[in-house]
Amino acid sequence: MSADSPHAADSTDSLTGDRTGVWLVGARGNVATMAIVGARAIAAGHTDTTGMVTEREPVSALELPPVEEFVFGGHDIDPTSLVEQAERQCERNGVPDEATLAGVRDDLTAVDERIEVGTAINCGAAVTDESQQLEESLSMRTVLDQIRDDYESFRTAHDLDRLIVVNVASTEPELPTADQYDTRDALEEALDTDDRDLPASVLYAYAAIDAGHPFVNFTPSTGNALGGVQELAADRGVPHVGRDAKTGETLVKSALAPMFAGRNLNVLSWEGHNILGNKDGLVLEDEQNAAGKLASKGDVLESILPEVGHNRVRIDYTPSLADWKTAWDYIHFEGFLNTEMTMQFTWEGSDSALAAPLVLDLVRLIAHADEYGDGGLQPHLASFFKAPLGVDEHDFSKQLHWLYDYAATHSDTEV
């Protein structure tokens, strides 16, 4: 972990002896919401842990912190409470059911009361006439000033040894001028100038490291993608990862387009059509705010399929399928002897419960890497992200072998 993080403990120490606290920005989304709900009711016996990557060997015989034991807390603009959230899933998704609800009840309420009202500077159209936030007018350093201020009251409060910051609001429209911000000292001079251009996710992320708090961009948001962010979390020896996590379609398609390069087969057309009708959906009807999402869609096939004719992504918000995405494929290719063929997939699930695992997996390996001084970015996290920072390769195949050689190595330092 790092040196200048406040909870620094003796390397020797176990992380399953460890309070762990889990701070989550947009804590009262439907992400955030059914990874809150799943840990409680894993705590509980209400549901095991199907879904999550840390639960299956190689990467189970890490030490990690328990899941039953992360202590919840978070930022949102949304003043919904986390119990009506979870009621609208259950009502509309059917997921959580109603009996895990009825279990976890109690458990929401007392996380509820924990949330903070966060910032949505340059968070487009996912502030709406509901939300509450902290006040535009304040200057950039005043609002890192609240957030850090946040985090280490939560700290200090729940007595937790380590806390991570894991991203898990709404997309924000792309920061066009990202290129500026390469440096840690530009960085800091925007900061000190009250550049209004720099968006949220900046600011959690700035906040957190400096802290030296490990951080988890789950969003296609900027985030901690900027270099100076990036160059903060080297200086400060904080692990940080993202970005935009590999849930649904993204993930088949860096399952299933090395299939298509391994065979030497010449794909002339890949179209992906996705329709969704929760508030991520919503939110992503902005062309702005759905760029950022866009681009890290299309890029993974890029990068395995550099030749492909041509490589279109479509996300349109459906309000009636709720939080069930629906992703229809069709793949035109050419094989031997100029034989055109096709090839077409659908993929439908509840978003949220693909995503909410690997929003708990994250949280255990961060701090993993957090305990044994694996600061700055961290590429054996790949597999989890459709534009992994630092990665070039989108392989998933190749990504999951990247963290099934970490859990080899660090468990056998372990033993």
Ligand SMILES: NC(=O)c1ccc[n+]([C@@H]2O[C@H](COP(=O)([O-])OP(=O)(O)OC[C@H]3O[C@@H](n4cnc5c(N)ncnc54)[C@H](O)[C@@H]3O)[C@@H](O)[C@H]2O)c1
Second form
4 protein chains.
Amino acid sequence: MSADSPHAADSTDSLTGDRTGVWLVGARGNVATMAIVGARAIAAGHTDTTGMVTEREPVSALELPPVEEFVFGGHDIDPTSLVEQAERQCERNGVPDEATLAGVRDDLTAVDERIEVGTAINCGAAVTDESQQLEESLSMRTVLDQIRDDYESFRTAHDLDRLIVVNVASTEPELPTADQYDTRDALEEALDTDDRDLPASVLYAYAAIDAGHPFVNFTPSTGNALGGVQELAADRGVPHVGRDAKTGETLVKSALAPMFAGRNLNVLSWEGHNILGNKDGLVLEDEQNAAGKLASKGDVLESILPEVGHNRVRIDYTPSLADWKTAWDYIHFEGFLNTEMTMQFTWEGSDSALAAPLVLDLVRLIAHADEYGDGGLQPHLASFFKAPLGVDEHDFSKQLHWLYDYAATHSDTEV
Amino acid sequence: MSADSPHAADSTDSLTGDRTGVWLVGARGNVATMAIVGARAIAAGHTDTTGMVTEREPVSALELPPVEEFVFGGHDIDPTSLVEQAERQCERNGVPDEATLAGVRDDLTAVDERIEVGTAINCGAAVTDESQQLEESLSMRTVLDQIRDDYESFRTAHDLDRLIVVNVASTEPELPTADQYDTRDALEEALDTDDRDLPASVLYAYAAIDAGHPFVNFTPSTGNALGGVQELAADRGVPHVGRDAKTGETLVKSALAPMFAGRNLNVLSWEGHNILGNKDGLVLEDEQNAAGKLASKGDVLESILPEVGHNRVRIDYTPSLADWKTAWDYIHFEGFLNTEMTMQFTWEGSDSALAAPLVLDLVRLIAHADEYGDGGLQPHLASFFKAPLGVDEHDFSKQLHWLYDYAATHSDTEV
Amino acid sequence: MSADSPHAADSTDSLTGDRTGVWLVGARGNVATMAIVGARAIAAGHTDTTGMVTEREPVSALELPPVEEFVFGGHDIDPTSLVEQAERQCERNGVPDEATLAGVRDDLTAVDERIEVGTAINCGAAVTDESQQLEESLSMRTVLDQIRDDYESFRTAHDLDRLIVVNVASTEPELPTADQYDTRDALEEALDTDDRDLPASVLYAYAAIDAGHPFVNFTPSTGNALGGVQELAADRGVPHVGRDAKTGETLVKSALAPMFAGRNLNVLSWEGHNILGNKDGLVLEDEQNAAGKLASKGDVLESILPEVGHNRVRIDYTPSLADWKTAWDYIHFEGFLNTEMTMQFTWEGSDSALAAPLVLDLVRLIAHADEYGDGGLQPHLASFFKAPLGVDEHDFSKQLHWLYDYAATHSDTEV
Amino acid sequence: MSADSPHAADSTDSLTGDRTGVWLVGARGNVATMAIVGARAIAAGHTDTTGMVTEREPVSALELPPVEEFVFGGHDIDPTSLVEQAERQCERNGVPDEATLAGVRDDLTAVDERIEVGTAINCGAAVTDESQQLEESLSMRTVLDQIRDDYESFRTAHDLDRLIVVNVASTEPELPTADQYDTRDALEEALDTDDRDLPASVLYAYAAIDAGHPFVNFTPSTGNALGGVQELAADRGVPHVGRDAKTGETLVKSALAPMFAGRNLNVLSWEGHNILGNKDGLVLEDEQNAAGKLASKGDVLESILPEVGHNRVRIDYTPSLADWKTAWDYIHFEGFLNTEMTMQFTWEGSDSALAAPLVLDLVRLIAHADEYGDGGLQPHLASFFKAPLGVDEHDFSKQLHWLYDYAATHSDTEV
Ligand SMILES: NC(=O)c1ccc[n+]([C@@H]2O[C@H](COP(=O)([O-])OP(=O)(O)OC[C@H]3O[C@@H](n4cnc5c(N)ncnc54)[C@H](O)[C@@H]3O)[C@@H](O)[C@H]2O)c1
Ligand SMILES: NC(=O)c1ccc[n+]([C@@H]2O[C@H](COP(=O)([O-])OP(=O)(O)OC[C@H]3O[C@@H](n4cnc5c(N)ncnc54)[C@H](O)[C@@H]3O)[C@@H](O)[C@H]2O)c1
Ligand SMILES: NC(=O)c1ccc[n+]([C@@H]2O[C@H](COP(=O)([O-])OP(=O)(O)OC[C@H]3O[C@@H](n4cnc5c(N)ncnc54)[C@H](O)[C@@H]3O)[C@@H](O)[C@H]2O)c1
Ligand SMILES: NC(=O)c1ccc[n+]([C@@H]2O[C@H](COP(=O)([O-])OP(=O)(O)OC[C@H]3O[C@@H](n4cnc5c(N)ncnc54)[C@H](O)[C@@H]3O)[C@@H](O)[C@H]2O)c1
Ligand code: NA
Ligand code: NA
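Form predicted alone done, so how does the form predicted together with the named molecule look?
Entire complex below, previous chain first.
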């Protein structure tokens, strides 16, 4: 791990030989399940790597830990087994298909045994309903210790060279008092005095980074976005990245909006309506849990088109769609001679199938940063996120070229 | 003009004081009419510059000739006056609106008197039907001389410092034997022997470049794309650019396709269906005239997504839509775990209102190149075209950044 | 008018000679303005009757009062003149166009002088904000008398043979205690005891029907839907009809949903998202005012597809769209062998241009019913409404055939 | 069968006990395969009857032969077995799913043995490419005898009470000289003189009807639409019906177009673009084979909206879509005050899953007609077809009510 073992320049091929552990917070959710199914199906030769950014030029030129070798574990608060989760997805969404599921069923059973009960403190009723979680009454420090122990036991049990922690748990309500924990001192003081406001995502992030494990926040939850956690990561030199992966409507927005800007077209209104039917959708029905998501989705547009007249995003729960997130966007814009015109698009994607390969990409890329001692924020990974930490640029193409530049620089060194 | 008067480095503000002539080949067409109406409406303060790339940061930092000062003239083969053309557009499309039209009516009448009869040789029956044009029987050299004289008379009559020739005439049929004119020698030999295969666009381009006038090919026609013409421009150091301006569906494609590539998503089919009802649409109903257009539209996708499974573009004539080009694109793609997903969009734009500001932008930018002695091809203007001469890159965002880099470099020098 | 002067069977052509008054409650709103503009533009020969059901076979076979002869008056609470309203619509929506507006400007000025200040009791803050209305403190009976006097003065001043009252005012909040006024006795008792809960629409309806004026409720407001008002109309033999005209998304639903039913396809979800930017949209932003609208829109589907799995309608305010109501509907359905399929549509209509001709149609048709002594409910007019009073059938085609049957029966008699 | 055994009025429940044979011409095609899979899956309790019109009120009130008891056989020219066809559909389209397919695999094997080699005379190269068919050189009468024998052997082998012949073979090119066979005499004379122009569909239809077997033409091919065949059916009193089942875009059109007509809206353009990737799509790539399809699709609109300004239908082959037929329709219409508006829809349906239940419905309903001695044309079945024989009405709702009236009349008698 980065904190104790910064690698020397000559260890270039060690990454491909390393044992990489992937700890998924929310390990039995849709995204996690699909990431595990996909990694194991690739390992078994049942599917290819379509959808993985790290498997395409120029990023594929980097030396990265192979997905086939990932060792999975994680936390969850839902006792339903990984196999049952995958079966439900197969049946409801058609992804994974039956043959693929059959080929990885034993692997899922094995991973399921490595999933521990997590904390769901301040995750909101929509999340904790019917869950099985660490006692709410435990002190913050006690919970932190428990999480850290879970990470450490996993690491030693599987003899891992490196452990990456990825938050793919349900979206928490926003933390309104986030700026009270702007420094590491303030945050640690809060932990010491058993402040009851901190949400689970912060505890998972703190425990990981404090122990030197690189951390990925795939969700809109607070986690490593908190000032105090960021300072800790900088101090410890641990790479971390987030937040809220960009997989569907927002991805399209971040590719399309620069076109309107680039042609000096005046966007009068950009209306976005998302409907989906999975558990993520159910949780986002709760206004509190939705707040963060809507914020990160809305900001992308405001950043690229600062003069946009009207910008609304809706997310609605439509059960029959299951994991098929469907978005309709209507763009009303004005051009030359005050001519009003429109563009509209409909996006129909399997949300988890879009997200899962990015989880694997991020694990590989943050492992690479860790290996090369690049601690702290990772701006070259901004293209993966709706609200990239430490980055103001939301133009997808520009973000992507930062990644390509990183790949070019590092793959040159490696050869 | 560039050939005789390369400007010195200290003349940086001369451009804004220069008298710039804009010679539109196809001066009574939709695009030309809208460009003239727009420029005059801006001059009169009736409208703003929305839609003009050169009026937005960072390109607006360049010193460019003001649109308000442009002097318009041109060739056409349709005797219907510019005022009538504008009235028809107002009535059929609602663009320009009645108030704007009223404000520029006198200007249009004045410009109309500066429109000369052009040649329509090898433009196809769809174009020449009911037209009034130079005698088909005249020799190529005689026609060339006539065109050159038209340019020159206009230049002297209006005491112009610089004359930019822009081809916005109807799309010609493709020239199947284009590679027979790959060199300047071969082309001039053909002119000398009165080769009857050369199309009008080549004559307009040759005459312009030979006399040192920068040339913009806004259409899919051959014009300055011919090898022999390119060689002439290089020899003469005259800037020229083209071809086929990127204004609607193809523009969207060039912004969206890189997103699919960047996420390693496998596009199985990209189906594009355009319907429009203006004269451009009528001409493109003719299979021969459509060939070039379909080629440049199709190539964009093949270039960005070399492994696209199926790529079809249709352009159909739907009279009631007039100038409102409507495109429906359906994208069928495969992601992780072989999951098939779809995206579709509908674009509804006033074709001429999208095109006209780009005509003005290109005049300004090629005048800038001319002023700075940058002859030959203009790769930094690639973002304006479906088939940019001398450029293989079709990713809109990348192309745009070349323009931004050019603007940054030159505006620094200027300050 | 019907109450005092039931016409004899031989008066069949009297209708075309009659002077018909049209009293619009909400006379300066979008729908009213467009109806008045349209009627006068037809009278002046500036436009045709496209969009009017009564001008197409078989309904056109009926003898109906000519639109050209309508005398307009009305109530409103907005002091902005009719001419200004029409100008704003011309400018923001392009409907009416400038030429049409110029041709009716004087007529609008004349009508504007016949618009009286109305009551806005219990119309909600979204409506009464910035309005000019009858004193809130006046007793219900006093307000009723005032309204009745306004109707009567207009009738005598213009020597009208018949006066039709049409409610096209803003949507009121729902009346939660509607069933307390289920009988005429209960309603009149409430008026006598100055019950402060009754909303304006009930007062307008009561005053009209009590005085024998046929009444049309174009809105979702309570009005003549109240049990006590219905009983009064039956007692008085006055024709009345409503509620909530069916002009856009719901119209399409009522045409499309029967297709899914007829083919035994199982609709899993029908998601409807409406965006609009006119004042109606602004008022419907208020949850209370929206409640009734959403109910009548939702019911159509439940009635045609009783087993629909999920049925949601959203109405959102998007200012730039002005009167252009845009709806996106996404239909997820299951067919043979449990195959899941989808249909989606986008509807882009000028809301008032769709509504206005129906106002004119309804005036003509209810005048016809009045002439023939057909008092009470008018089931043959169900096709015009989202929540047709006294009718359970929502299939547009079936409703339309009731109108055609009525036309066939009555036009036979007339010949 | 009808010709020899008209049933008496008291035999009302005989139909449910009868052994009904279903002879599918094109028995290994997508539609046929899906119909067989569906019927057997219903019999095995693997799926329900969603999508079958005869299983929903009021048609379900009729006494009809149960789908579970159907005995399937047929002709084809493709030697690939029914099991392989079903497997390919499962894999390419996901319909049927793997579990359903597993449950009917043995049934498919059994049916496959009852499929005979058919004739493909005049079916066009797109169809006969790689096929295995009756010798082209055989005389028409010889082929007819062979077909008749195939029907008869099947009937006796399975001890059937009634045999229904359904044409679900590939679309043939249009028969340009169709009116030369307008009478039975002319047709029989052509057969006797071995006229080489008659296409396969006519032979299948003639053989069926001549032997008293009810005939359903699910395709746009000529078959029983030929005057001579219609006369034969009338003489023999054999029920027959067609042509071209209405399952997707055209179905939607026939539900939506009446709405525009009913509101007196003026449709300026109706543009329809279909893309699909199954074998039907491949055959329709051939202009000749497509002609009939396009005609029947186009006629629906012309009939409902006689004044439609522009009406185009395109069908394009997009391989990756397999059986998922996707249609985009764009409707440009004019309303009150010359306001131009638009509606567009996208339909995404599994073509065979939409068609298959209708095959089963039609077999049941024509068996019913046969049982009750209703020979000749069947106007009450018009709702099933794009070009219903003998019917001019294309409004889906009206057509459907004819079926409902038939059901009401007959189910009353039956009770
Ligand atoms: N395309 C995408 O799917 C996508 C894109 C961007 C972001 N995200 C985010 O990723 C997250 C996961 O999405 P999903 O679709 O897998 O959701 P999900 O509801 O299927 O899975 C979330 C899992 O987290 C578990 N969980 C909840 N709170 C927990 C806690 N405190 N500790 C441990 N486990 C906990 C839940 O039990 C569940 O198993 C969400 O926050 C979502 O917003 C998803
Ligand atoms: N958005 C756009 O409108 C757009 C985008 C890219 C390219 N283009 C291209 O720009 C060109 C103009 O488009 P438009 O919509 O204005 O078409 P248009 O048909 O309205 O105008 C073309 C004009 O050119 C004239 N013309 C034809 N042949 C000529 C000749 N040989 N010499 C002189 N004049 C001639 C015609 O008489 C007509 O007035 C077309 O080639 C079109 O493909 C347009
Ligand atoms: N297509 C359509 O436009 C359509 C369709 C169905 C129903 N409707 C209904 O028709 C009504 C009018 O729609 P609009 O677009 O014209 O709205 P609008 O807001 O433009 O007009 C409403 C008018 O009513 C006036 N008003 C409000 N309360 C009043 C009162 N108590 N007494 C007198 N005047 C009053 C307002 O001042 C305004 O001038 C709404 O209820 C709307 O829901 C419209
Ligand atoms: N929704 C729908 O699928 C739909 C709707 C309306 C009409 N149709 C029509 O139904 C027909 C079948 O459609 P499909 O999708 O099953 O097509 P398909 O190509 O999958 O099947 C057609 C079958 O007919 C066989 N065939 C061709 N010519 C034959 C001949 N002369 N004799 C015997 N067999 C022959 C072929 O070998 C093939 O197995 C087509 O005409 C199509 O236009 C289909
Ligand atoms: Na693949
Ligand atoms: Na009209």
